[in-house]
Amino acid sequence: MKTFSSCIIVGAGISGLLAATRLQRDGVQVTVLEKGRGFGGRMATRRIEKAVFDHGAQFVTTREAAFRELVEGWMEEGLARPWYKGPLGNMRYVGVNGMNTVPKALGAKLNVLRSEKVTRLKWDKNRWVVFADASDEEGKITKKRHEAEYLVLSAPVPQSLKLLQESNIDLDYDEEEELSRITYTKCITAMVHLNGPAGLPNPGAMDLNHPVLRWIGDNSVKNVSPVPGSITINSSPKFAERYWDASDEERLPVLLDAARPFIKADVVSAVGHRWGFSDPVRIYREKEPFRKPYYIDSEHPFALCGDGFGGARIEAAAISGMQLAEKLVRPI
């Protein structure tokens, strides 16, 4: 049986939301703190005027039975739908109104406090005290304080480690070394409005092995955007590293020039976005055959979960949160 009745989860990505959902179902009082304004982390959808863009993860796939069952449930609820089969014959699923459809639905059933950036942690009298800066729509900052018996950090591992270190929360030396080895690629995304249909081959998307480009997808063909020619361009990791500190005025023209041979309409406008933790390239204890897709601390009641413990797929992040929560509520 679980030994705690309250929990704070930092991060409203899919791993944090699914962990929160499972804990809440077992009677735990859960508070999710999210520094951004939305839900879903990389399962991100953005509206620019009338156009809509999936500008992070473009789809989810299912390999494990538990996640396949979950996706089937989302489809029964009208939250997700199949898009097309990838090169290996695996179906790629998307949210019916964009990739953040599912995270928004999960978050609506939870106590999620958005625009609250966690700044410090404190372990005090057998409880966690979590300090956060809450910002309103005008940018005004209010200092917040939250308490709970258990703590889950679901943000990218380098961010979670930094928060723990700056809060003087000691980890086992070997575990800290293992966690510090978890690294991520970067990605620069362009959300582009064309003056007509992009003309991409069916199904309106291209996986690319290109020095500059990794993905081009037409959100209108994907039935996400009502505006024809609303495309998402994701850069290669190599391009993102090179242009990470450049301005949009410098990097977007290079990205658009590389994409020009693949599209059949002209660019009207483009907006950039940077993903500092796009895909994990090294995961937690990746060479160990019986590793767990999460980390539970042996000294303090806290844990870490997310894609850094399973891999780049959305499914891996989801399973990390699901299995962590299951372990916490049924530890034996």
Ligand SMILES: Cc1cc2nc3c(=O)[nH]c(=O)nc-3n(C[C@H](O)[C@H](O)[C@H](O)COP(=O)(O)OP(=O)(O)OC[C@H]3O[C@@H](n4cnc5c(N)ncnc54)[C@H](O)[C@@H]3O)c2cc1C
The other form holds:
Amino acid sequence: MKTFSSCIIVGAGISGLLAATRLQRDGVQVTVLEKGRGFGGRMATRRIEKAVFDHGAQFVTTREAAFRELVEGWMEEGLARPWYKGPLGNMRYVGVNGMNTVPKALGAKLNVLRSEKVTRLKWDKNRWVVFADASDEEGKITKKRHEAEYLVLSAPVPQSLKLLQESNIDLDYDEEEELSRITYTKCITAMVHLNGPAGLPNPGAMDLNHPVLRWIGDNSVKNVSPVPGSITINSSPKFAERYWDASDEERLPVLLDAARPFIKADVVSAVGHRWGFSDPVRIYREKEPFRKPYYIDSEHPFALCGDGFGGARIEAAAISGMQLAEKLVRPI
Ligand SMILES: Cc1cc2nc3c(=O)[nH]c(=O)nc-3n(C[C@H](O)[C@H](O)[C@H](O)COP(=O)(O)OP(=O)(O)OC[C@H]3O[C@@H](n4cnc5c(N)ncnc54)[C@H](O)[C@@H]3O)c2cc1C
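Just the form predicted alone so far, so send over the form predicted together with the ligand.
Okay, now the whole complex, with that chain kicking things off.
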């Protein structure tokens, strides 16, 4: 039996939301703190004027039966739909109104406090005290304080580790070493409005193995954007590393020049976004025979989950959050 009745989850990405859903189902009083304004983390959909862009993850794949069942449930609820089969023959699924549809629906059933960035953690005798900066529409910051018996950190692992270290929460030396080996690639995204349909080959998307580009997708052909020629361009990790500190004025033209041979319309406008933690390069206990899809601390009541524990996929992040919560409610 679990030994706690309240839990704070840092991060409303898919791993945090699914962990929260499972814990809440078991009667735990869950508060999710999310620094962004929306739900879903890297499952991100953004509106720019009338156009809509999936600008993080582009589709969901299902390798494991448990996750396939979950995605089938999302389809029955009208939240997700099949898109097309990838090069290996696996179906790629999308949210009905964009990748953000599922996280938004999950978040609506939970107590998620958005625009609250967790800045410090304190273990105070038998409770966690979690400090956060809450920002309003005008960017005004208010200091907040939350308390709970258990804590789950679902941000990309380097961000969770930084928070723990800055809060002087000590981890076992070997575990800290292992966790600090989990590093991520970066990605620069351009959300581009064209003066007509992009003319990308069916299904309006291309996986690219290109020095500058990783993906071009037409959000209107994907039925996410009502505006023809609303495309997302995701860069290669190499490009992102090289242009990380450059301005959009400098890097977007390079990205657009690389994409031009694939696109059959002209660029009207482009907005950039930087993903500092795109894909984990190495995951937790990658080289060990006994992999674990989460980290549970042996000294303090806290745990870590997310794609750093399973791989750079929505499925891996989702399984991490779900299995962690299952372990916490049924430890044996
Ligand atoms: C450009 C791009 C393309 C991708 N394409 C695909 C794809 O097509 N298919 C696929 O399966 N996967 C894809 N991925 C990977 C996939 O998006 C991730 O593996 C998955 O969404 C990770 O979920 P998560 O819950 O682990 O983390 P996240 O989604 O990163 O969620 C963590 C959350 O924690 C929040 N947070 C962090 N620090 C704090 C703090 N201090 N206080 C409060 N909140 C905090 C963040 O804002 C975030 O919302 C892609 C990723 C990127 C960036």
